[in-house]
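So this first bit is one chain, no partners, the form predicted in complex with the partner chain, shown in structure tokens.
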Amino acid sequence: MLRYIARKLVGWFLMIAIATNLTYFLANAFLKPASNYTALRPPRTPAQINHSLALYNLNPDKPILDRWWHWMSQIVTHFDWGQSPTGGSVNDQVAYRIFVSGQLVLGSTVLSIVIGVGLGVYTASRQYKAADRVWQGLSVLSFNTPSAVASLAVVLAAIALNQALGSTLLPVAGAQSPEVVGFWAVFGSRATHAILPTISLTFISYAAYHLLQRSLLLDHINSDYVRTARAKGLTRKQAIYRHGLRTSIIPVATQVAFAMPALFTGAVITETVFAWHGMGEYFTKTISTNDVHGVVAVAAFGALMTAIGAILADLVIVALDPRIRVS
């Protein structure tokens, strides 16, 4: 088991690697980070303007091949992901910025994982019957629901209900409120301010999982394995989930690992839209400054979401699947 983790660890990292690399020559050849101090007064020369870029290894007249190996090997030796073009530590952005971001893909992918497979065994035992057509209706359209149309429907939804309450329930901008203190108190004003945007994550990200896990449930419910238990005497709740979901979730988990970057597509949305600083604004926010390290550093996470998405859904394959043994 160990072996297997491992082998597929070295894998994904190696993917990571290649996909980060790629970004850094990308990034480079379409971003401009002179664009920053063009605008300064007084003006600068273009002689002025590369000698504070050379401080930050963002030179465009050095040879990008040195420039390339100067910013792995600072990586490589000192986990340094460089600077912004103005001096900013990308370090420094991104550690802030992870635990922000990551709890909102992380909690808004368990959720619509468990409302999708749930509905999905919900309607599948009920096919065809109002609740089925009811729901399927519902998840047809959340599916094709853009996630900007789906954030920004639910900041009206918000602000008509706090209107309508006089106070604020729920706050539709920020990831806390800045004058909180002591621990509790963050805590509660943390996890406020994040029901609205896990709520419109949740909302476009569920829908995949409902109707992939109905149409694999119908196609084993009238299995003779699911059939032979009812008649070995389990009632026919216990068949299906015994029986009918144990083999129809295997597919739902792989599932899961190729929805990460449209989750984080949908995080980049949803974080514009809330006003969160997380990954997600970090992604349009150095795209729009010409932030060559940060574009590459906002790739490197979106891979390791993939990563890890990917390997916990091998790890749920292995745990369910009983014809996959690793040793």
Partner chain sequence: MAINMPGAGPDAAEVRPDKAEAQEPGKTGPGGKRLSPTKLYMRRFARNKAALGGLVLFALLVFFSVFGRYLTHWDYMEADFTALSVSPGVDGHLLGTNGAGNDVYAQLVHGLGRSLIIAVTVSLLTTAIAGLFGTTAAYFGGKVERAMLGLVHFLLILPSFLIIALVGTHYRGEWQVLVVVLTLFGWMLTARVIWSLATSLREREYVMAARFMGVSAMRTIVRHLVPNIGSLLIVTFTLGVASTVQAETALSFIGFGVKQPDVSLGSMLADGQNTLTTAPWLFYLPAAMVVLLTVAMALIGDGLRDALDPTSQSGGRA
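Form predicted in complex with the partner chain done, so how does the form predicted alone look?
So it's only the chain below, everything else dropped.
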């Protein structure tokens, strides 16, 4: 097992390195960091702009290979991913925003999986009954609801609740209250502020797991091995949980593992509506500000999350399916 994981780690490390370096050259080819200085007043000359960019290893007059070597050397020796065109540290931005997005992504992902898989088993065992049709209708509605609509609906409902109570029970903006101090006060404030965006993300995410789990489980309920289990004395519920669910949940687990990178950088609209400064917002900001080093750091983070998801998916499949052996 350890040898298998080590081979996977080496392979994914090489793929991340190749993808990150290709992104660096593409970003330098298409992004123009000098645009951050052209609108300043008084206007600056091209020589002054290039001098400012040279401080951050972004001078377009310097050969691209020289800039790349300096950038790569800083990463290898100091794990320094560079600066933005205006001097902001990419390391500081990414470290803070991963923590912010992690609060949203982990909570909403766990809730989405629990609700989605639970509903998939519940509705598959009651195929074509009233409960199955009602939950399917709700999940189809959720699946087709844009994230902006879901977020705004949650905000409006929270505002109405706060007005009815006469106090702010559920904050609708920000990751925490700025006036709170102390560990437990900050922890409570962050937990309270995370409720609404977590509800919004969970609402638009659980339906995919529900519909997939229901479809896969229906394929296995009438399989020979499930009928054999029932013939040996298990009830229908026991046969589904002990045999049908274990096999049918494998594709769902794989989907969850590969969805993590998209969740970290894809919750752009939710983070914008609730004023959370996470990786999704940073991803759009780096492109709009022609931040070459920021774009590459986000791409590298996405590749790292994909690698972690792929390795976790392999381990989950091995754990769930005894027919598969790691070699």
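We call the rigid core whatever largest set of C-alpha positions still superposes within 1.5 Å between the two forms. Residue numbers count along the first chain shown, from 1. Keep in mind the model is a prediction, meaning the values are calculated, not measured.
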If I superpose the two forms on their rigid core, does the C-alpha of L65 end up displaced by 2 Å or more between the two forms?
yes
A275: CA shift of at least 2 Å between the two forms after core fit?
no
Could you check, with the core superposed, whether the Cα atom of A27 shifts 2 Å or more between the two forms?
yes
